[in-house]
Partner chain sequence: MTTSTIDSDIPSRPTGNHAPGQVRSCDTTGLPVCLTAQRFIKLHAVVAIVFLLIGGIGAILLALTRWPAVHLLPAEWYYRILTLHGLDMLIVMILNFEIAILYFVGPVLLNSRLFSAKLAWIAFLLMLVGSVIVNVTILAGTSDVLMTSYVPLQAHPAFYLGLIITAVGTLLGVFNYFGTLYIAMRDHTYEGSVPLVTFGGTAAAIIAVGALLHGAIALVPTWLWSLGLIGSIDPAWYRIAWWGLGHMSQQVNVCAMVAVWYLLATITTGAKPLSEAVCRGAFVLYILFINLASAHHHLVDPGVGAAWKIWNSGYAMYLAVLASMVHGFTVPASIEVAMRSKGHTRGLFGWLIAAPWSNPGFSGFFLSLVIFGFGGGITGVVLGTQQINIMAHNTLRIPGHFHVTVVGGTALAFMALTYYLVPLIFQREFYARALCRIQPWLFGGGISFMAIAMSFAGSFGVPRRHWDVEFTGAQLSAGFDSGAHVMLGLMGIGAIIAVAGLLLFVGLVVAAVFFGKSNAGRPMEAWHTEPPVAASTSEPDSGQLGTPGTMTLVLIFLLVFVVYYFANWLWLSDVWQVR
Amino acid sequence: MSIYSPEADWLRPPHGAERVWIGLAFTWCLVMFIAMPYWHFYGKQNSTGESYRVQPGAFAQRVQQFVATHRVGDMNGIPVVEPPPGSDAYLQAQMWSWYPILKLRKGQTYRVHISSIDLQHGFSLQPINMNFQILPGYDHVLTLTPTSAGEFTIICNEFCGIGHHLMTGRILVDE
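Now supply the structure block for this chain alone, in the form predicted alone.
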């Protein structure tokens, strides 16, 4: 209840410049309403959407088996793993590390399985700016075909605790 009542004709229809701005806002809403589904299906900016339910412990075992089978070296105490072209590769997020370091071949296609063992993490592949949310209990499958050689950094872009700033990983791409 207000202290005093408003005038009887306080609500007036928009007029002049106000109508123009409302029209522009409405038009922009329509453009975005059409553009968002278009970019989702035809923009090639989204992943395949392939994901599976998995127990974190079972995923960790798959990662360990993958590392034991395809290990080619170490970098700062973290195993470097090179899967055969066209095969599955596994990447595990866990407070505050990405495990293992993947070594891929340029122009070859891989199915990279990514999951978290403990809590939600963000997968940001730099400098490509590829971003995904990684959740425990889900095996997210990304089909990757590296188009340039080099060292690519993986950054966790979802705050995951006091060591979040240390959570970086690598993908090495050779010719």
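Between two forms, the rigid core is defined as the largest C-alpha subset superposing within 1.5 Å. Numbering follows the first chain given and starts at 1. Keep in mind it's a predicted model, so treat the numbers as computed, not measured. First, how it differs from the form predicted together with the partner chain.
- Here Thr109 does not count as shifted, since its C-alpha moves by less than 2 Å between the two forms after the core is aligned.
- With a cut-off of 2 Å and the rigid core superposed, Leu166 has a Cα displacement that falls short of the cut-off between the two forms.
- Once both forms are fitted on their rigid core, the CA atom of Asn131 lies less than 2 Å apart between the two forms.
Give me the form predicted together with the partner chain now, not the form predicted alone.
One chain, no partners, no other molecules: that is all that follows.
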């Protein structure tokens, strides 16, 4: 009885069905345990958490420089910036916008640096549904390879004040 003290010799190994189940459950846990490192080495989607400390002001400067160097146009008054394939791109999170608009090529790889200059934000790429945490003081580097073309939306999914739902952005991907 679970509400009374057990018999003195309660420390006995399980037997029968209970033992079988523990074996099965443990085996399944081992499978899951192996799956993550396996995907880390052989899978194509990983969050390695690559990041560097950066002062918000210094990051904003890099973003400005990036925009000035690679700007190719405007959309709704926001600069559209096209970094060369294989190069570094910068994305600034702030209350309440993602700046600038990135223009990428399908199948090319970019090092996208994302940081916040104020609060915590949530980088959420839709409708692909990829999500990363963005913190002030940390340059979060995503080594990103778009595998589909079109116009994608970035929304914010970490609460960042009353205008949180206004925080949107774009990534444009050409074939």
